[in-house]
Partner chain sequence: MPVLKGKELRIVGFLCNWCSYGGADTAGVGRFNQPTDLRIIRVPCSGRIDPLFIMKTLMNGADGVLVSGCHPRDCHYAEGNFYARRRLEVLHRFLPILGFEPGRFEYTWVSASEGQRWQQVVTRFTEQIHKLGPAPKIAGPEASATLRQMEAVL
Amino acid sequence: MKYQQELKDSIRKALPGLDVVIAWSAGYDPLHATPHFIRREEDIDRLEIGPFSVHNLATYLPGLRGKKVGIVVKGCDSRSVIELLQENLINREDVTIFGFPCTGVVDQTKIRKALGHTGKVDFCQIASQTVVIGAGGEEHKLRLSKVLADKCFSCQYPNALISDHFVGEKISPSAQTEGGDDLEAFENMPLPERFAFWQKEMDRCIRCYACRNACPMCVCRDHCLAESRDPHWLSQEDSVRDKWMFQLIHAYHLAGRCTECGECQRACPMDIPLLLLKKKMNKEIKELFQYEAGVDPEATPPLLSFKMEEENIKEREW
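Three-dimensional structure of the chain by itself (the form predicted in complex with its partner chain):
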């Protein structure tokens, strides 16, 4: 990543005033990055940004409330930060935001599917539009566009929307504005098939709550309805009904808040297409209220406000 050094310098300058800076560093193999907590100057050297910087680090912010935190954000991550600011879940003066122009991150599931079971990964090189992966003594060449995350194709916010330090040149958003082809295809399915689809998908859920834990907007943490008896929305049973209901709770609690970072789906070890539900919710909210979450820290979320006369709601016609 060409702005990496610039970013390191920028963090180095700011670090004395901060308790921690959250960024990424190399993970357990060349295909994975891992969140990196920079507390001392020497930690800075290990920082790495690039197509493997998949994690939305904003998820850590509410938990670090009260501390002086620096955070490195992709454009999409910055929307989560904005949303957290808007909901007063973090304090602006406590957060120092480092932005950079993001050219897209990979989708590990796509790589896994393309490569099959490879064993240990030895190296990975990304040159222009090609990814070369060495694993099990073989070299695999993949087109970058085949393994990029879906959300990146229609990315409208590649540069951080909010930042204190921005490194590099801002790039322009993707020409493709609609990223919901999977949603559109799904909505063309007959209703009974959709119902069957979700039953099948939810049956695979192992109730690990990785989706929730990865979600930057799931701020209830220890007080999630999923594990509460008062209120007692869900039993602890391994039933499709309860698992599906949990996803509905998650989707509804994100209505008007979800920035579609896709962490829920990325984190899901069972590859359940959870983002579909959120995309649908966002689509309706956008149509009804011309509202998009995580763009304006001063905005009021649509479900926490109202108009006496709603232009787009024709409920009296029923």
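What would the structure be for the form predicted alone, rather than the form predicted in complex with its partner chain?
Below: the lone chain, stripped of partners and molecules.
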């Protein structure tokens, strides 16, 4: 990106006062990026940002509490940082935030489906709205809009909402419609079809808990119900019931907290559309409490507050 050097310069100035800066660098092939932990000045040169900077780096912040940490964030990542601050899971004075505008990130699942088995990837270039991939001795050209993550088509927060250092020029929220509204299509399904849909999807779950581990708001991993034996919430049976039970509890624990970063779905090795479940929950939270997670640093998440009567819950009328 054109402001990558500006970002490197900002980190270089701030690094002496920090224990580590979390960013991205090139991964094992040109199609992938990987989290990059900058501790020395020479580490800065390996930093790369762009459409492959997918990982939500806020996931690492609770584990580094007490250290002076810098973090590079795009819009959806910054919402997770705000939510962590709201819940006092990190200390604002310990975190230096480097923000930038995001024009979208790629979905590796879409690339795999478009190319099939690619073998070794030799190069990848993004020019204008085209992704050019060299693999298997062939050159493949894909429209960028065809391989962007679905969450990017409806993103209303492309710029970091909180930052100490912001590089680049802020951009407008996405007005793209390509990719469709999966939540609207899901809600239009009859209830029996919705249930059958999730039964089919959950049957493919292998209970690896990658969705939980990648989630920046899933911070109680040492006491997770998935491993708890007292109380014993879940069995080790390979049943749809237990898989669905875990995912439902996970979604409820994220109610009013999920920032729709999509890390749960990205991390899932079975490509289960887990973000759809979280988006449905967020829609209900917004309608009931007029609240969006990770948007206002001064707001209190609705399920962390108490009111005698909620404005949109008419209990006395039932």
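Residue numbers count along the first chain shown, from 1. For clarity, every value in this text was computed on a predicted model and none was experimentally measured. What we label the rigid core is the largest C-alpha set whose atoms superpose within 1.5 Å from one form to the other.
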Rigid core superposition, K307 Cα moves 2 angstroms or more between the two forms: yes
